[in-house]
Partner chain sequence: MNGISKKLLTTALASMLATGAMTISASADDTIKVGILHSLSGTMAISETTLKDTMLLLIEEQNAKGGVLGKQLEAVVVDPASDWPLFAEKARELLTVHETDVIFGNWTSVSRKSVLPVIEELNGLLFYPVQYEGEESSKNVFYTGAAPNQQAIPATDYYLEELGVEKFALLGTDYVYPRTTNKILEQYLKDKGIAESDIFVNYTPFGHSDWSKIVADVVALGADGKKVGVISTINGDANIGFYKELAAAGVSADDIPVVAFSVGEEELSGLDTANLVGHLAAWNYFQSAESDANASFIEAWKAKMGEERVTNDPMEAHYIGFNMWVNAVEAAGTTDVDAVRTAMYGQEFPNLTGGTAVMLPNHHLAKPVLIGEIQEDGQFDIISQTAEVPGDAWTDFLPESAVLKSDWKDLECGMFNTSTNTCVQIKSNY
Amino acid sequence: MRFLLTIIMSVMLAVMSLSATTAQEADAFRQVLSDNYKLIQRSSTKTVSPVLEAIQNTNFQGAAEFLDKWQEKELWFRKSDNAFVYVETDDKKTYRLLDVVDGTGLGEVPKKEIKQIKPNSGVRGLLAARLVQFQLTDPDVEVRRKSLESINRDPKLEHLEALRIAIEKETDAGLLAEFARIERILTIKFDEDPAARIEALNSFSGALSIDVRASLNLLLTTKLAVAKTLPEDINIARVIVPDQTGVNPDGSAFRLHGLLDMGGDQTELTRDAAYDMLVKANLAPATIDPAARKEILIANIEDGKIGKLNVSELDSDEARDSAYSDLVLLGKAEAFLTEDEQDQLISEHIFYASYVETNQEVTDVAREVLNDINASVTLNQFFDLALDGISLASIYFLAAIGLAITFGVMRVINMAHGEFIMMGAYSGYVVQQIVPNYTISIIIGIPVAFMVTFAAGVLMERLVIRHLYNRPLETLLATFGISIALQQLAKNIFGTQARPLTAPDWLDGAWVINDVVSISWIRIAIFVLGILFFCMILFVLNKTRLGLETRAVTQNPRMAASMGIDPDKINMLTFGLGCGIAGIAGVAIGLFAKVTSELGNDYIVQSFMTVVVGGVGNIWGTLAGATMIGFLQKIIEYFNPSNTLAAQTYMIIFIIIFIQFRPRGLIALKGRAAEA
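Can you show the single chain from that sequence in the form predicted on its own?
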C-alpha cells in the first residue's frame, strides 16, 4: 500500500512540475510579446530577427502557431492595450478575440478597436525560416522528418542556418545523417564561404543521390556570351569557335568547327547563332532577310526606278544589293552586311561560355567531384543492368523449362506452350476472384495453375500428341492449331480486355539499393521462384523414380521399355509436367504483365530460343540459355533503348550466328534429344 502511495505521489509531483514549467514558458512568452510589441506591429527585416530569437528561446509550445498566424497575416492587436490576439469572425461587423497564449475568448469588439498586422515579404520569409526551425526541432521525429523532406524539395537560403541549429539538437542517428547531408547540399548552394563549399563538395565524392548530382550540375551551369576581348573578371568555362563554311581555292567546300576546351563540356555554336549573339550584344547590325529586302525595294520604286537603277535591271542579287545600297545612302533603308562581312565580324569577336558560379576554385572542385560521381553512376548502371539481366533470365527460364522437358524427352515441338503459360495466368486470375486476399490467392493459385495446365497437357498428349510421335512436322502443325484454338477459347471465356492478376502488397514497390540501382520485389520473387523450381526439377529428375524413368526414356527408350518402364506413360506424365510448369510460369508472369489471350505469344519465341541455345532437354542448358539470352537482350537494349524491336532483331541475328557454331547448344544432351 505504501509503495502504491509513493507511485501516486511521484506522478502527481511530475504533473505539477510539468504544469509549472508550462506556466513559466507561457509567462515568458507573454513578457517577450509585451516587451517587443512595437517591433512586432511594425516589423522589418532589420529589426525582427532578435524578436524571433527571443520568442523561440521561451520554448513555449504555442510559439509556432503565433509565428504561423503572423506570417499568414492572421495576427491582430487590440488598440486599447496593444495586446496581440487571434480573431474569429462570421461577418464584417463583429470580431471575436482569442488569447494568443491559451486560446481563451476575450469577447467581441467592433473592427475599429483592433488592427491587423501585415508583414512585408521579407519579414514573411524570415518567419517561414523560423517556422522551419521550429519543425526541425519538434519533439515528434515524424514532424522533423517531413520538414526535412520539404526542405529537400525546395531548398532556400534561410533554411541553411535553421538546419545547422537543428543538427546540434538532433538525437535520432538516422535522421541526423540525413540532416547533415541536406545541410551540405545547402552549403554548396548558398554558403558564402568558398572553403566551406569546397569541403561540402569533397564530402560528396562518389555519391549517387539525384539531388546531389542536380546541385553539382546547377553549380556548373554556363551561359554563352561574346566580347571583343576575353574578360578577366569572370569564371570562363570554355572558348568557342563558331561553325563556318566556305570554299577552298580548288573550289571544294570546307567547314570550320573548332573548340578550345577549358575543362567544360563541348558547346555547339552555329554561325547564324553566333551572329545573332553579336546583334543582341549591339556589336553588329541586324540582318535583313531577302523577303524583307524585296519589300523595301518594292516600296521605294519611283518612276520605274529604285535610286539610279531601272527596275528591269534588277535581275540579279548583285543588282538588287546595289539598289538597296543606294537606298541606304539616301536614308530610306537600314544598312546590312553581306555574309563575308558577317563572317569577318564573327572572327573579330570571342565567343565563350562562363559559369554562373563566379568562384573558379569551387567550379573546378565541383567538376572533379561530378566526374567522380559520373564514374560511380556508370559502374552502378552496369550493376543495375546485371540485375535486369538476371531478372529477365529468371522469367525466360520459368517460361522455357517446361518446353525443355517435353522437347528433350519426347522430341515434340509444342507450339501451344505459350498458351499453357496463358492458361496458368488465367487460373491465377480466377482464384483471385474467389479468394480476395491476394497473398492467399497467390499461394493457392500456383498449385491450381499447375493442376489445371497439367491436366490440360495430359489431355492434349492423349488426344493428339501420342498419335504423332516421330512426325515432327505434323506435331508442329497440330500444336500450332491447338494454340490458335486455345487463344480463341480464352477470348470467348474472358473476353479481349486484359484481366488483372494483382500482386500482394508486400510485393509492391522495389528494393532500392541506391538512386541508380533498384529492382522490383515482383522480379525478386520470380527469381526466387525460378531457383526453387530449378532445384525441385533437379531433385525430381535425379532423386525420384519418375526422374530415373524419365532419364532412361530420354537416353534409350527401347532399353527402358525392356526394363519394364512404360515409355507411353512416361511421355504422358512428362508432357503434363512440362505443361504444369508452364502454368506456374504464367502465374508469375501475370503478376507484372497483362493477362490476355495473347500473353503466351510474348514468350513462345524466347522459350524456343532459350531451349535451342541452352541445349534441348537439359535443365542446366536451359538455365545457361535463359541467362545468356536475358543478359544479351538487356545489353542490346542498353545501347539501343529507344527501339526494343530492333534489339530483339539483333538478338535473333546473334543467336542464328551462334547456333551455326554450336548447333547442339551450350550444354548438349546425349540420347534421343541429341538426335533431334
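Between two forms, the rigid core is defined as the largest C-alpha subset superposing within 1.5 Å. Since we're looking at a predicted model, the values are computed, not measured. Residue numbers count along the first chain shown, from 1. First, how it differs from the form predicted in complex with the partner chain.
- Relative to the superposed core, Asn36 shifts its CA atom by 2 Å or more between these two forms.
- Superposition of the core reveals a Cα shift of 2 Å or more for His349 between these two forms.
- Core-superposed comparison between these two forms: CA of Asp193 displaced by 2 Å or more.
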Second form
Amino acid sequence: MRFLLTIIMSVMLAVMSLSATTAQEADAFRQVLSDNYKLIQRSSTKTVSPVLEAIQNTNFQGAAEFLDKWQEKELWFRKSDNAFVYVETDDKKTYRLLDVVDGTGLGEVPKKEIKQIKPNSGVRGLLAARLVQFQLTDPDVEVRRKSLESINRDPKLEHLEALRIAIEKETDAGLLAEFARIERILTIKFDEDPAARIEALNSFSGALSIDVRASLNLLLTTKLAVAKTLPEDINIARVIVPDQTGVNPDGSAFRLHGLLDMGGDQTELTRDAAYDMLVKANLAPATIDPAARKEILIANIEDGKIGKLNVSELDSDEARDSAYSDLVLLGKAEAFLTEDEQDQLISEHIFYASYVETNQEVTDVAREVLNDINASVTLNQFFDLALDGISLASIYFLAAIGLAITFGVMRVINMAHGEFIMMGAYSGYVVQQIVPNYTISIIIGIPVAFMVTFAAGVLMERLVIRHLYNRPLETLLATFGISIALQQLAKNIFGTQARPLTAPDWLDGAWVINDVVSISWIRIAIFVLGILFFCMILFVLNKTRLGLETRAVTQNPRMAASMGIDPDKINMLTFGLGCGIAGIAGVAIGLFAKVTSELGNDYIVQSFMTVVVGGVGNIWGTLAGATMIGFLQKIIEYFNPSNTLAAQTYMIIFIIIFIQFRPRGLIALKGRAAEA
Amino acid sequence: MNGISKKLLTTALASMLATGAMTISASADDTIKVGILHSLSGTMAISETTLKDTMLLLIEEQNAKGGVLGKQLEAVVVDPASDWPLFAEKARELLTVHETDVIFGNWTSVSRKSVLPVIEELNGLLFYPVQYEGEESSKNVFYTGAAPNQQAIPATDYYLEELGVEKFALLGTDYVYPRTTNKILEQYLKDKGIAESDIFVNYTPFGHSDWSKIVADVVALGADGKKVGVISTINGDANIGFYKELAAAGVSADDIPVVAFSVGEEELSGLDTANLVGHLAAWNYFQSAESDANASFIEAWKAKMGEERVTNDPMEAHYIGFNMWVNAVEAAGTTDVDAVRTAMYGQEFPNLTGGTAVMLPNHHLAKPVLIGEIQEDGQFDIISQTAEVPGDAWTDFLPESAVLKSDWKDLECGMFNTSTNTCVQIKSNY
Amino acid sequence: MQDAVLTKFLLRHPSVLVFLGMLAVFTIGVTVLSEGFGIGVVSTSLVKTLGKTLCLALAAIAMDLVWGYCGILSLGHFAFFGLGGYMIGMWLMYARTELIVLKANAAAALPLTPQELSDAIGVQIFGVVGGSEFPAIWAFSDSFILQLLLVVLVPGILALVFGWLAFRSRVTGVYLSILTQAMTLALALYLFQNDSGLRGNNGLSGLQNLPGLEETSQADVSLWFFWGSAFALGVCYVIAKLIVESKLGNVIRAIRDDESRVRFLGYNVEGYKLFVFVITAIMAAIAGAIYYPQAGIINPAELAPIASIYLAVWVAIGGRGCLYGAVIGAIFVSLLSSFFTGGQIPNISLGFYTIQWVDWWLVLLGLSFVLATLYAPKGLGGLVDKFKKA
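Please give the corresponding structure for the form predicted in complex with the partner chain, as opposed to the form predicted on its own shown earlier.
Then the entire complex follows, led off by the chain already shown.
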C-alpha cells in the first residue's frame, strides 16, 4: 500500500511538475546510481527491480528521463569511474558527455573511454512499466499509446489505479476507447468487486482480440488434483476419468469416443500419469520400472548367479521377471504392484481440476463469454485459412501463368521457365540498386523485368526452340540445359548470397480484419496482379488479332501460314509474352520471398503440375489448377500443423492420383483442340 | 563398334592419370597443403562460399607472416557442389590425391556425416566451423562451432529468466540439426516445468516461402495469456520469407520475441531489417563485437571482398580453428595428424569477441555465448554475453546421452559410457 | 540349350562381344593399375569414381530402354535407383550397428534381451537425427537375404503400381514425364521427413564400411564393388540387348513410333509398356544398390527430380535408341563433371577476369546440352555410327 501511495504521489508530482529539484533529491539519486552501478550496467530482469524502485523513491525529477534514456539504449557510462552519462556526437568517434543529473557538460572523449548500456528487452519492459505513470498523461498521443501497450503487455495491480486516474484526463477519442478497453481487462484481472468484474466480462462478449482471450483464459486456469472424495469448498471445473476424458478450452471436460474418435482428441490424463499423481500425493506406492529392476538384479549378482538362475540365461524379460520375484521372496528386493492392483487404486480415487479463481459466479460468466468468443474464433480461423488458400493459389497461379502460355498454348516444355522468374526478380533487384525510391523502382522494375525476360525469351525461341517444334521431348532437354546454364550464370554475376528486393512502404504490414483474420498487403498485391494477368491474357488470346493468330498457329501451323499468318513471328511473340509474364511474376515473388539464383527451382515442378492438373491449353484450367493446389495444401496443413513437409508430400501424391482419373486435367479441352 | 569410343575412353583415362600424376609431382615438400571443402555451387553455396573466401584470406595472411614451419601454405579448393555423397568423394581426393595435411570444411550436418567415415579411415584432420546438434564425437574432427549447450540452452535460459517466456514455439527446417536441437530443448523445457502442451513444434521444408499460416498459428498461441517466445532453427534462405511474413504480421519483438540459431549477419543482408528490430539471435560471435582483433579482421575482410560484405559466426570459428591449427603445428613441429591432434588439446587463442577460446579434450571449444538484438542496419546489438562455456559433445538433457562422455586425451574415446565405464565405439556414429 | 541360344545371339550381334571385351579390358586394366591389387597408379578414390560411373551407365541403359526404345520419357527413374540404395543401405547400417552394440555390451553385467538389443541399435542409428525408436519399415533389415530381395521388390512393385495406373488411364508423352517427375518429388519429400523412418535429410551413411570387414582396407573394398559394378553392367547390357533384338523389342519400338497403330493391330500396348517400365526400374534399383555402398551415403536429395533429368540428359548426349550410346553418355558426362569440380584444372586468367572452372563448368555443361540436342540429335553414339559409315 505504501508503494501504491508513492506511485500516486509521484504521478501527481510529475503531472503538476511542481517542485524545483532540491539538491537533496539529486544527491539521493546520485547515491542510488553509484551504489547500484553494476546492476545498471549489466542489468538483468532478476535483479533490476529493487534498483528501479530505489531510483523512483528518490523522487528526483530527472529520474523519468534517466529511465527513458536507459530504455532507449541512450545511457552510457565512463569506463574510468563508472559514472553514468548522456552523450552527444557528430562523427561517432568522439563523444560529448553530459551529466545525468544536471546536464552539465563533462568534456569530450573518444569512444574507447565510454560504453553504451544495452538493456535486454525484459529489462526494457520493466523500465516501460515504471515509466507508465509518467507517460499515461504525457502530452504526446504516441507516448500515451505506447505506455498503454506496455501496460497491456504486463498488467500490474498498481496500473489499474493509474489508468483510472489518467482515463479522466484523456482527450483523444480514439485512444479513450483503448483506455477503456484496457481498463476493463485490468478490472477483470485485479478488481476486488465481483460485480464490476462480471460487468467487464460481459462487455467483452464476442470480442476476438488476443489480449481479451488471454485474460479470460488466465481467469479460467485450472489445476489438477486427486483425492479420495471430491472436496466441497472448491470451485470445481471438471472431474477427470483417466484415459477417457479430454479438456475443453473453457476448463470443462468431455468424454472421448473411443475408436470413433478420429480427430486426434487426446485424453487429458493417461493412466500412467494418473498413477504418478497418486504416487506424488502419497496415495500409492511408487512403481519400479524395468531399468530400476535391472539395476537391482545387477546389484544382486553372486558368482555369476542371481538366486538360482545363471546370469547368461537372463536374456529375456520373462527370465528377468522371474529372477526378480525370486529376489522379492528372498527379501532382497521390494515388491511392486501389478497393473491390476494399480488400476484398482486409480479407480478408488477421484481426479479433478479446480479453477484457481475462487468466485464461481465470475468463472461461470467468464466461461460463457469465452465459449461465445471461441465459437466465432473458429469461424474466423476458417475464413483466415481460406484467405491463406487464396493467397497461395495466387502465388502458384502467378508462377505458372507464363507457363500456361508457353506450355499450355504452345506446347513448348520450357524447363527454364523458373529461370525466367529468377531473371525477372534479379531485374527488379538491379533496378532497385539504381533507383533508391522503392515505389518508383517497383514501377520501373516491372516493365524492365518484362522487357528483359521478353527479350531473353525471344532470343531463346529463335536460337533453340524454333528448331525443335516437332521434337517436344527434346525441347525439354535443351531448355533444361539452358536452365542450369542460366542458374550458374546468375550465380557468377550476382554471387550466391540472397539479394534484397524490398517492397515499398505502402505494401508493408498487413490488412488486419480482426485479431484472427489478417493478410499481408504484399499477398493482396500478388492476388491483384494474378487477377490482372488472368484478365489480360484472356483478353489477348480471345479478343485480339495476336491471340487469334496464336491459336491458329498452334492448332494448325500450315493452314495458318497459308492464310497469310507468319507462324515464326507469332511463335516468337507468344513465347516472348509467356517469358515476359514469368519475369513480372519474378518481381512479385522476389518481393514476398527471396531473390537467389535457386529461386526458379522452387517453382518449376509446382508450375508444371499446376498447368497439367488444371488442363493444358486453357488459362481457365491454370486458374482452376492453382486454386485446387493452393486450397488443398492449406487444408492438409490445417490437419497437420506441425509438419508442412508432409502436407506437400500428400498434396503431390494426391495430384498423381488425380491425374490418373482425369488425365486431361480439371478443365479439359474437347474435340480437335485436344489432339493438338 | 569401333575405334572411336575406345579412343574416347582411353583418352579420358589417360587424362585422368595425367592429372593424377601431375598433382603427385607438384606435391613436393616445399608447401603445406590446406584442403578447403566448401560447396561453391548448389543450395549451400550461399553460405559456404563465404567460408572458402575466409580460409583463403587467413591462408594469405599467414603466408604473408612467413607461413608455417618455414613453409608456405597452399590452399587446395574443391567444390562438392552441395551434393552430400560428393563430399565423401572429394574428401578422399583431398587426402589421397592432393595429400592435404588438414581440411577446413563442411556446413551441413549431413555433409559432415558423409565425410566422417572417410576422414576416420584415412586418419585425416577436419575443422568443422558451424554450430551443430552435437551427439557426435570423432577423433579426426575439431568442432569449432557451437554445440547445443553453447547456443540453444543459453538462449532458452535467456527466454525463461530474462523475458519470462512461458510458451514456446519451436520452428525449424526439417533436418537433423533442428530435430535434435528441438528434442534436447523439449526435454530441457519439460525439466524446467514447461508443460508439453505449451510447446508448439513445426517443421518446414528447405527454402520454404509460404509462412502466413505458421506465423498466424504462432500469434494465436498467445490466446491463453502466456508469454510466447519463438525459437527458430529455420535454415538458410527460408528465413527471408519467414522474417518478411513476421514483419508483415506486425509481430513485435516485445510481444513475441524470435531467437534464431541460424540467422547471422550474412542472412540478414538479404532483407530489410527495419521491421525486425529487437528480434534475437544467439551466436558465439557478432560482427558488432568491440575488440581490436575484430576490427582488424573485419577491415581485412572488407578490403578483400568489398565494403558491403559482413562477417559472421562460422567465419570466426574458422579464424579460431585455423590459428589454433597453425599454433599446434608449430608446437608439434610437424603436420602429422596425430602429433597435431595431441598438440591441439589445451590450445588457446583469443576470440574476436574478447576472452580466450580453449580447445578441450572432447574436440570442442570453450567459447562465450552472445545474444544479440537485430538492428535497423542488419547488425546485432549484443545485449548479453556469458563467460566461456565449454562445448559438450553429448547433451546432459537426454537420458541416453547424459551417460556418454567424450575425452580423446586421457580416455582415448569419443563415446564413453560413464555408467558402465566402457567405450561404446572408437569410430564416430554416422 | 541356353548356351546355344546365347552363342547364336552373340554371333549375330558382335557389338555385344566388343562391348563386353572392352568392359573386361577396362576392368582388368583398372585392377592392375589400382592401389588394392595392382601397382597403385589409379587412386582408390578414382576406382570408386569409376565404379560409380559404371553403375550410372547401367542406370542409363535402363533409361535408354524405357525412353530410347519404348518412347516413355520417364523423369523418375532415379527414384528407383535411390530406392535400391536405401534398401541395401538399411541392411548395411543395421548389421554394422548391431556389431558395434554387441561389442560394446560384451562385458555388460546382464546379457541383452532382444528388446534391449533392438533399442540400443535404434538409439545408435536414430540418435543422430533426434529419434530412438525403430520404425516398422526396418522390420527386415536384420536379414541380408530379405533386404536384398527388397532391393528388387520395392522399386519393382512401385513401378508396377505407378505404371499400371498411369498406362491404364493412357497418360502419355509430356504428361507422363511430368507425372513421373511428381512421383520422384513426392518420394524425395517423403524421405526428407524425419518421420519417414529413414533418417530424413541425413539419410543412411557410412555405407562403405561393410559389416564385419572394418579392418579390410577401402582399396580392396572399392575394387570388389568396381568388379560388381562391371559385372552388373555386363549382364544387364546383354539382357537389354536380348530384349531389344527380340520380337518383343520390335513391338516396343513400334509402340514408340506409333502407339495407336500398335494398339489397333491387337497388341496389348499397356502390358508391353508396363513390362519395360518395371524391368528398367529393377535395373535402376540394382544399379543403385551397388552405387551407394561406393558413394558411402544415400539421402533424399539423391531422389530430387533434377537427378532423373540428368539421367535423361546422359542418354540424350550419348544417343537414344543405342545401348552403348547411353553408356558413353553417362560415362562421359559424369566423369567430366567430377573432373571439372575437382579443382584440378588451372584457371584461365584473361587479365581483367579470371575464368574459374568451378564457376563456369555448369554453364558450359548446360550449353553443351543445347548444342547436343540441336546438332547431334543422335548423340555421341550417333557420331560413332556416322564415323563407322564413313
